[in-house]
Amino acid sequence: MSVRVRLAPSPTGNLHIGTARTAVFNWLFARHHQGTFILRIEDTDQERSRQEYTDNIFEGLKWLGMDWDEGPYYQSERLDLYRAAIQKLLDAGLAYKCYTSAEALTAMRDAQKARKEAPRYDNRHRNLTPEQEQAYIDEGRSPVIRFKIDDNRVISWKDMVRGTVTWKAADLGGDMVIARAAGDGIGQPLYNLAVVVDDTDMNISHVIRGEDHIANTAKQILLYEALGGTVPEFAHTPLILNTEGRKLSKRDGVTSISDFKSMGYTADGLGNYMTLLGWSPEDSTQEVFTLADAATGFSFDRVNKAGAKFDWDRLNWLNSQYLHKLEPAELLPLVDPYWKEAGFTFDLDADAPWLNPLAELLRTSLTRLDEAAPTAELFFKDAVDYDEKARSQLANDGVDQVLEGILAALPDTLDTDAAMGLIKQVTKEKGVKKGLVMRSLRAALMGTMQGPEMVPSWLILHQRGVAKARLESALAIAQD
């Protein structure tokens, strides 16, 4: 089996979390068999199409490590296979030009609305005489063009997640428009249209995509069939559901690839929950993959029917297994754009001796990256405020005293071992338990009693230059 699968997305937004899950099944299906994924663009609404919208696709897809084998392909470049299908279709008496006016329509349906039908046009157009079309034009109406639905047909195909699905033509809503207005010619191409025309031009296999599409596959099955073409196979995904069981939608927040990033989720956190959205691996037990591993045992078998709920807390989990397994120097660079954002000062080469194990310390209390700078506030700071608890510590009996002892011992150099043996000495020698010391080290170096484990992060500030000098600022509240 030879697999042709596209991404076919509209640039009229940011690339949605629902199209990007659409674009990992398609190119899990297409990497599990060897295939072709294919991008698309499919910008043929002018009004609402921005290039903007097509770059952030492109980046969010690069980003997710979406990459594809033909393309980009831009439906806007190929209008004229459109209007040449559109015009085949014409001459073989299955498509005709339509002059019903807005206000007919508007009628219509209000009349429709009042005996609780069913929104549907009549196909009034449908057998128009040369004068009854002659007059139209006269009149100035500009046509559309309808494509014939005959309502008598049943339409069915096997869907690879779905089963057998059946539609009745006759509650496809009456004959479609394929094409907009144009004065006597042909004018913009509708979607159905363009899409049909695309698939067979580019031999696709597959159609993978959203449920909300089924509708448009009755449709569009007629259309593959009129204009000769091969009906690819189709996969119709459940869609991502909100919390109360609703569509994702821009109501919920945050929906775009770009939004998961600037919030600080991975690539490859992302891609591997996007992947769990409505499939499940052989191994149920497996939660972790990237998506290469993932494309080894892909198939529809295991795609569910029901809608997927987004789950944030696992989302948020599944980040973090990512993010625990990184390496200083993987990491330091995808926290480097959010400290310097919170304007931290810092060179991730000059001050790779204390920046290294800052990010070996604060890698493991991660959830998302946006995390780190609040989190490593403290250590590009030259000096601290010291919280309440911080103060109360310090004003406890023998504070100073340890403080005192801490300073008097304090080598220039200090890695763990040289750390541990001076609290073991001051303890000793102060007569004081190791808790009183640890506690007051913690509130002396970071302003509060609360943070990353307090060893490493008094060597990281020592090294930074700034400990001694937090450790004078202390023993001044201490000794107050």
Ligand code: GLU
Second form
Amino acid sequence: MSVRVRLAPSPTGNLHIGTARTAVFNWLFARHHQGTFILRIEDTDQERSRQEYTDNIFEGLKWLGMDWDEGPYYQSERLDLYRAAIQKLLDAGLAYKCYTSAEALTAMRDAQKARKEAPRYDNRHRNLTPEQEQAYIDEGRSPVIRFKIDDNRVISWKDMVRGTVTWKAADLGGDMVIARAAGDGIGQPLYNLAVVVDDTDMNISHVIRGEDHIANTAKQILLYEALGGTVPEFAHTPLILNTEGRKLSKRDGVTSISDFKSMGYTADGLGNYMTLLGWSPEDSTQEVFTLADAATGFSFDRVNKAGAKFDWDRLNWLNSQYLHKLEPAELLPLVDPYWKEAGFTFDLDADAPWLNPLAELLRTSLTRLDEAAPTAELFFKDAVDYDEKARSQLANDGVDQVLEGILAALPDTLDTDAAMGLIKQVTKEKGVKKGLVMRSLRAALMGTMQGPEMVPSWLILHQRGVAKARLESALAIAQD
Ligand code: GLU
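Based on the form predicted alone presented above, generate the structure block for the form predicted in complex with the ligand.
Now the full complex is given, and it begins with the chain already shown.
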């Protein structure tokens, strides 16, 4: 089986998590079968499509590692193909020009509503006589093109996720518009028609898309038949739901991949999480995996029918798993923008001797990259702000002695052994408890009693050249 799948986003907004998850499933399926993953930009809606959204989609897909093998194709560059297909349907008597006015359509829908019927076009212009048609043309009316839907048909397909799906053609809303009006010619071709022409032309073997497209699939199957194309296989993936169990929407706040990125999620963590939105590996205890690994075991047999609830805790946990494993050389470029935004001054190359241990110290406490700014702030500041708890620690008896002892014996270069040795030495020398020395150092160097481990923090501050000044200013407070 030669697998050719496509992602067909409309550039009417930033890359949405739902579209990205569809991309992930298409990509996994393509990679599993050594198939081809195609990118097609569905930009026929000129009013709503924007270049910045197209750029955002490319950026998001690349960031996630969803590399495509063919495309991007742009529907806006393929309009002739759609018009030719529409002409073919007109010539074959499978489509017709409909002159029904907007007012007549509204009146028809209002009447249907009053009768508590579902809105549908009543096919009133399906069989106009040439005279009737001429009369509308003379009136200057501009027709849409409608594709005839036989209400008696029942459409059925074997969905890779949902099993057999059956739709009554009578529930599809009457003859469907496949092109907008434009004078007396064929206007802008519409979604269902363009998709079928493209999927046929691009030899798409499997259409993998969100469950919200099921009714479109029924319509599209009728169009494949009418245009003589081969009907592909379909997989309708479950919707992503918010915590209340409703479809995740813009109202839920963060929904676009660029938002997740700027919130500090990693591409690997988010990609891993999206894979689990509806799919689970054979060994369901396995939660952390690369997309390449997931591709090896991917099949639609393990994709759920039920909606997938978006679980922030699980996403955070997965993201932290990736962050905890990152080497300084991998983590530093990722936190760099957050540190810059926070106004920290540093140079990734020149400051590597203290930034590398800082990255190592911070990574295990991070859930999201943005947390690296507040957590690291104390290392970047030149002077410490001593909070109340630190001040009260510094006011304890003996602290001035401890700090004096440390300062007196502070070597130029400090490593873990030297730092521990120094702590031990001062403990003994001053006859105090080790805890007092540790707490005094923490208060003096970090200005707060919480935060990252003390000794590695000390070494970093020392390497940065600010430890001594901090110990001195703490001593001044302690002596006060
Ligand atoms: N342009 C459609 C969308 O963004 C594509 C649906 C499909 O995959 O056919 O939802």
